[in-house]
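In structure tokens, the next block holds one chain alone, the form predicted on its own.
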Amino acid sequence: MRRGRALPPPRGTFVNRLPSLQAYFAPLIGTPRPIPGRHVLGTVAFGERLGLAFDPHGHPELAVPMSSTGFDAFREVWTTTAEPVTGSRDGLVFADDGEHLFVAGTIAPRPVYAPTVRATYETAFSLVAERGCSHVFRMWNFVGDILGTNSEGLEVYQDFVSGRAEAFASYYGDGIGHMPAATGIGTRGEGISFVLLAARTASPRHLENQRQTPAYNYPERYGPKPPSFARATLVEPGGTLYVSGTASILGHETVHRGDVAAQTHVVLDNIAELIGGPSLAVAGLDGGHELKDLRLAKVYVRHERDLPVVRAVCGEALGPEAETKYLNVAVCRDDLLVEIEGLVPGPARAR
């Protein structure tokens, strides 16, 4: 272990005064700036290079390859308001405040990928269950060379989907229910990397998108396992809803293969779909956000062309709150040309 205490709140403790879990963007040289009050929980640096390690003052780092010209490069960070413990096991590292636990893990390139992803996300729910953070709201999963192929001729996100869904199978039963937001994307490098956000005490809801199929109802074209995962989670306390990677989809089908314009702005009306409030009455939620609540929004676009195109119409739609990065990296279909995320600060609140 490294800095700090984490333990969990004494009985009675009021709800308002567990550790509260924020995020910025800063950027990729030098060190995240101090806030006054609160400590980093862990980063994620997008760059040109893959790493895992804890950087100077001792926080856990992944570093991502996602960075190229013209585009953005940043990191992201997580902050809370109680100091972490951090650590590492089985090639992970994690910290955890007590409340919220940030781990990050890679895998090495090799000529599968299932098995090894089916172990190192298996050894992950492991390290979250006996953290006592068992409720894991938000995962990234960055997948390089995604639209390739395996040594055995299978797309090579579909062979890290499928180690995944063992995974989660193997750990939650079928996972329906405890799968939460995520994404995963392409980056310009090889290798796959994770980061999970988990919580002890907080209660999280994953939320699905009436214009879209569930990730985990796809049919078998898409793969022999259907992807893990929510289109958003909401945490209780705090209200803060995490919105998954979205594309051109509709039902489960891209729709406006290659007009970039028309597949952005299907994905915007995707987000403000779900985020909205008739979308979150149908979860028996209370209240409702338009696209410009959107924060920390970061932009995947396949191609560098497109660039221009996507930053004018999500910089009208989402406006500059938004702090909006954009990235130049593959998308987990051949045909979807954009990819969007970010989050919302609450309330949305349970009924």
Second form
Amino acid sequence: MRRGRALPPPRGTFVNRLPSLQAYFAPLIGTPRPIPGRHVLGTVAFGERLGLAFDPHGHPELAVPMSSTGFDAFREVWTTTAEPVTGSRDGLVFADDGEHLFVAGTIAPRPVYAPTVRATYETAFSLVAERGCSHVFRMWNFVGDILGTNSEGLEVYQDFVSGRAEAFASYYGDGIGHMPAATGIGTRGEGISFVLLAARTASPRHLENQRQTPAYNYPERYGPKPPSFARATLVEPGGTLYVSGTASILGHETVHRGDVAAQTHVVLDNIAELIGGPSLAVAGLDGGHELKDLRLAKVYVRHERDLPVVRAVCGEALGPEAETKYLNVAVCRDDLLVEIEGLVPGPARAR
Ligand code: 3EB
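Could you drop in the structure for the form predicted together with 3-(2-carboxyethyl)benzoic acid? We only have the form predicted on its own so far.
Expanding to the full complex; the earlier chain stays at the top.
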């Protein structure tokens, strides 16, 4: 394969096309503008409100409070070429276009999260299995009070990580090979919420970063269970490369404590390494991308005062087409000041 030049098929060739998934950033206020030939699968509203509902058009919508003055407020809209069916199950909401499943859920604040996180993520995994979309390729985990402490003295993020690890273990054994690209990030609200994307037939390839210890191998000093995610996931066909939330971590250690500009440079170097070729080659994939290829970038900034510096460094590295959005939330370690995620679209295809 895998990522090279896709020649257009000869005229008259029958092509069995899967519905194609895309995302764009829309204004937070109002309903997403309809795109000809496309249907909304689900949306995530990054503003000041928390909630899980079907919007007035019947699309699943998770709203997460992550914005503040001077930062961005926007809506991430996932669209597809096939008309989805929607539903809810055990408090989760979903939309299914026959190939892609969007699932969102929320967990109310509680003294200890792990058992409820485990149960809720198991429900999500069973929904994924029941609907025949067992290839989970991207997750977002939004954790309120992420740096706080639960009633047993464990950090809220580690409490969350434990419950999620148990859900992965009960569904997927050690989970390796099933853990997708993910973001685990703070919010400005309470409780935990999440979105997952899964595919029926497309096959996800989960990738690691040569500069970073796989999160699922982090040593125990960070918490009782290691985090369940991969650094990136490539979905074929289509070739979209989903880049996980990436922080200023080399090996498993935070680097440049207290220096937000230096942390931002390390994050960008980490992403450049991940999408640049060698990390793909380790997974047996050809090709490579540059930072300027990153799209739908989200930059999570811990401190409001750091926004100008982070914006300057990212603006230089990412270029205008990344449509970079900045959100004001804590990252999962007290010493991490910035985290960045995004995706690299697959090679252009014949229509
Ligand atoms: C890190 O590399 C930074 O727990 O799902 C990044 C992406 C991070 C996802 C998660 C956490 C998660 O460990 C934090």
